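Next up: a single chain in structure tokens, the form predicted on its own.
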Amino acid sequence: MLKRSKFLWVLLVGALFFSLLVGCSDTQTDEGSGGDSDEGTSDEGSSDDAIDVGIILPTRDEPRWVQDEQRFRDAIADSDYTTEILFSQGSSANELQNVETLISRGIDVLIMSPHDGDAAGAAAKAASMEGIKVISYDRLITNTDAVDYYVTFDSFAVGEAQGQYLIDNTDGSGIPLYLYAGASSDNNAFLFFEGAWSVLQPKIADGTFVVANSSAAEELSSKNELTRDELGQILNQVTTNWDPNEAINKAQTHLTSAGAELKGDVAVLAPNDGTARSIADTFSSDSEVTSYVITGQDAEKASIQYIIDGKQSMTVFKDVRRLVEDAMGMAITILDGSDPETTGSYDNGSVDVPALQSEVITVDQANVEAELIESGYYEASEFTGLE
């Protein structure tokens, strides 16, 4: 009887020990996994590992930012450094929480593309106070001295390219000009519009174009250089907030209120590809609009098909591969203890932020294959109608 009790006791202890081992194993697996969520994704190791570079992107709901996620991973893959990438999902509160999470992971460099340039200042400040170098990526963090560098395309040049395309691809005078812009919370939206205005305004003043949908733009049509407040007056009337659905609503409202003299052959300044497709679809469904020339930017795959099909006129190609390489290269240079290269600076309302700028390229039917297919940015098999 004693031997049987002893045997049962040994079995009980063994089972308890085994269950403890399994529990520890499960806990380590959960902590070390980098699962996806609306707020972000984790890379490189368990939550106990220190991270060198933290990256905050604004949303997973736009193809461009999802593509950037993988490009950032690829850009650091051959180095000895680690990264973690989180998404803020269009929320400044999430953005701040993400930065605090990355600070707790011990990052030395923060790369952030802000959802709202002004609101992002608090997140940048939190990182800067911990001695973390802050790189503003593609969108400028504004009204704070807690930004060390800015990696961007020449946003003013983007707008210039859009405006010049409308000038070069329309004929005659009195051409109805419909103006649209990005979100007024995004500093880039101001820069894009300012660049476009710089080349369009003389053609508005001489009667080549007639502003069809902004009383503020009409009132300011004699001024080539606008103050931030004046730009804001126009943007508040024509903003799409980068939202294709809002772009549709605005375009429908404008066309409904426009008389026949503001239709026919028209020119449309659309701020990016997502809004351009929505606005193009809206204008093409109005029987009184006989033709339109419309701009875009970002070279999104869907818009490249629209360009091939003649439904969108152009896009400004910003080779994001280069921008990601520039941002991660700058981060690695900082981690290696050196000062990164810059090519200019941007006033963010508080300080002049040293910047590294990449060039932009106008793409339409004439050069779409050379710039986007032959360069390896897209595969020809991803489109129909290419010769």
Ligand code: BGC
Second form
Amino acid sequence: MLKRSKFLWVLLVGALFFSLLVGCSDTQTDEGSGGDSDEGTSDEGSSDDAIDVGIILPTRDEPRWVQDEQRFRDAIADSDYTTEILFSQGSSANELQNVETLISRGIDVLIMSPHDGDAAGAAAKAASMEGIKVISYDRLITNTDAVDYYVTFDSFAVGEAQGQYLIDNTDGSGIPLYLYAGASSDNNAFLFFEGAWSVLQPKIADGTFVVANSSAAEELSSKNELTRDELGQILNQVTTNWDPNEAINKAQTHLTSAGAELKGDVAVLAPNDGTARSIADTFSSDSEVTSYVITGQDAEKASIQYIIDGKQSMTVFKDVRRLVEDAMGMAITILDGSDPETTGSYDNGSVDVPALQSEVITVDQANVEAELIESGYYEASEFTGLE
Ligand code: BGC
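Could you please show the structure of the form predicted together with this ligand, as a counterpart to the form predicted on its own just displayed?
Then the entire complex follows, led off by the chain already shown.
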């Protein structure tokens, strides 16, 4: 009897221990993949199978990256190679853990869009030391030699298109210009702003625009080419950190402190669609703002609806199908033992990273149907108000 209850006791403790272990490994995967290991897995085999390509995206909280996830899934549906997609959920620690998970799963190629370009160096290094080829995806991993390739859109051109749109769609002079930017931990935020500044600066210098919310931009208004440090000074004042809520707070603060001369018909440089919608909502609820022209990027569905409804002026369409195709094409070339083709290079602060770059398209009410519906990118039924 005693023996039997001892046996049962051992069984019970064993079962408890086992369930704890399972619990731990779930938690680990959850944290690592940003909260949902099943959805983060796209390979066909069981989670114990080795995988060929690991894909890490920065966050599932922004539609932009959910869009990339979906396009990756579409692209790999019929592939012979196995892949796994994990999200870092805005944390470099999760990102590193995700890379370690993928290394342990035997990947040969890592496609990674970093949460923070500099911090991602450690994760890239860990992969590279295992002989894994690292492809930086959309955002550049900076200040490390552990990046083999970069697949990207022309991010300078994104900013240029935004700035040019504001110039082409406003009239007169002395137009209040509100500047907003992305997160300084993202190299793209610098490129977008640099592109916008390249066209806006002459129009600030000649009085067409009056900067409404950045003393650093005012001080630098006679200089067309800014150093990284100078760009950083402006970004520090007008960053949204890619966070729509931070964008609302900043816009509210700016509008509260702006005098009547900085209201009326205004122009707003918003760095992407997520922040553009929040900033647009904030500006439209200020009774002293009579009209606003506002930029965006990513062609997020919600912003396409805003454009159709006249609440956001434009977006820069970055065809994610193309980016995914380029990244997966590169990965497969590497897996097949060849060197992928590149068209240029980006200095990441440590090395020149061979890069493959794709073009971007300005979209507003005039061409939204042609570019996004007729091209098959979205379905007309996903929107209201389209003729
Ligand atoms: C991407 C944009 C995106 C932003 C915020 C940038 O690096 O290029 O498409 O809107 O990050 O996630």
